[in-house]
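Given as structure tokens, the chain that follows is alone and in the form predicted alone.
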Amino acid sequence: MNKPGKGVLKAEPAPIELDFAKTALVIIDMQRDFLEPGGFGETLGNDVSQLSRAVKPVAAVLTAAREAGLLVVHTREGHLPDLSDAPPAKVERGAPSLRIGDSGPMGRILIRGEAGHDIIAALYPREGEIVIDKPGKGAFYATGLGDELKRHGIENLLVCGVTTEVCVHTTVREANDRGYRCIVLGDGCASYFPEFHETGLKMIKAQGGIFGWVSDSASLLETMRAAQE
């Protein structure tokens, strides 16, 4: 498949231009930990099944953007083994049945180079494809994103993943304020919470696109391939 040029992708609030050439998919945080049992997400007492229906989506996307030579990024959360980047407000909150940094059946929870820190395989990344490591809920903060977006040129985001309301929407928001134009793509998102998930959504394209624009994947599959005619 060809780079695909300019087109012109149907989302809310309004259609938006994208030049795929200053346009980087950003896959956040679909690892172990919070997509398959045993890990992070089920220790805060969640029903991980619930991000599955955005594996398909993303993998969809994914593919595509890997032929057509596109930038793509993955992120994790997860902090260091001695957890010095895990502040103890973020370690103690709540209840969950096991910590940040606690043994579990995938290694310890939340813990970068552990087998649950990891990206499930339906999604891994490639020889070549940027990971970013962050602490936080936002991929910008204490991670060097800006700086492989600023050296790669990229305008614009293609936004996927999980939780809608939680990782995705802080991201979301990051980018925006550093004057990225993002496109959340709906059905690859996904949150424990359903609900949480459409009104992240619609938080999003508020006001005339607040934060940015969302899409889904049918729709820029249909764009990419429009643009590369």
Given for the second form:
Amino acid sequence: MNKPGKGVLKAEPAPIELDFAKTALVIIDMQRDFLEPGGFGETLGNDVSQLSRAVKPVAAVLTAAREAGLLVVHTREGHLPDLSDAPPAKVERGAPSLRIGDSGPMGRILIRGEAGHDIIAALYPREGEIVIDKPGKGAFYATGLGDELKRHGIENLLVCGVTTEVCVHTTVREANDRGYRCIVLGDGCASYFPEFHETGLKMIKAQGGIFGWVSDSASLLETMRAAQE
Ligand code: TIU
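Structure of the form predicted together with tricarbonodiimidic diamide, please, following the form predicted alone?
Time for the whole complex; same chain goes first.
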């Protein structure tokens, strides 16, 4: 493992200087329930193949983060088997083909410990990486994420995952209010609705970066490489 180093990352609305020792990679909800057929995403009526484009860029930054010794955080949206952490307002919402807690082809929908709740094989967490189980869309609500980041002296978050306008946005908004600089890696995020993805990224970087920065996996890899030289 190398020393993480420092560098300036190409981003919008402006480049941002990063001390990688104070920067975490946060991968949001790259779970089978969202990316594979038969899970929560599909029960809501979505075309889950829309999310696959994010897998390769996220895998590339995950590899680089591991090599550079960055703090890596994975999150998973899901609920306890007795649904005690699932508000009725969430469970009863809409008209999905299966509801949260119902049995599907990958086990009970969006329930911790079931196959569908797990992170996809290509991005599977390694021993020692932080895995945050969250009942909501944001990764700070009802989790230990804030304490973990404080414990590691983290100031900046490189955020990717799914979906752009739901769990990525909610988490970035929560993090921004808590004082973190959030850089969203656009090609490492995806939505069931490509137009929401595009607009979601624009919303983050508008108004001088109203709640963050937007960059991409290639720019991050280049900056990380330079930081290690
Ligand atoms: N439905 C949808 O777009 N997203 C979610 O329900 N959760 C996450 O974004 N992870």
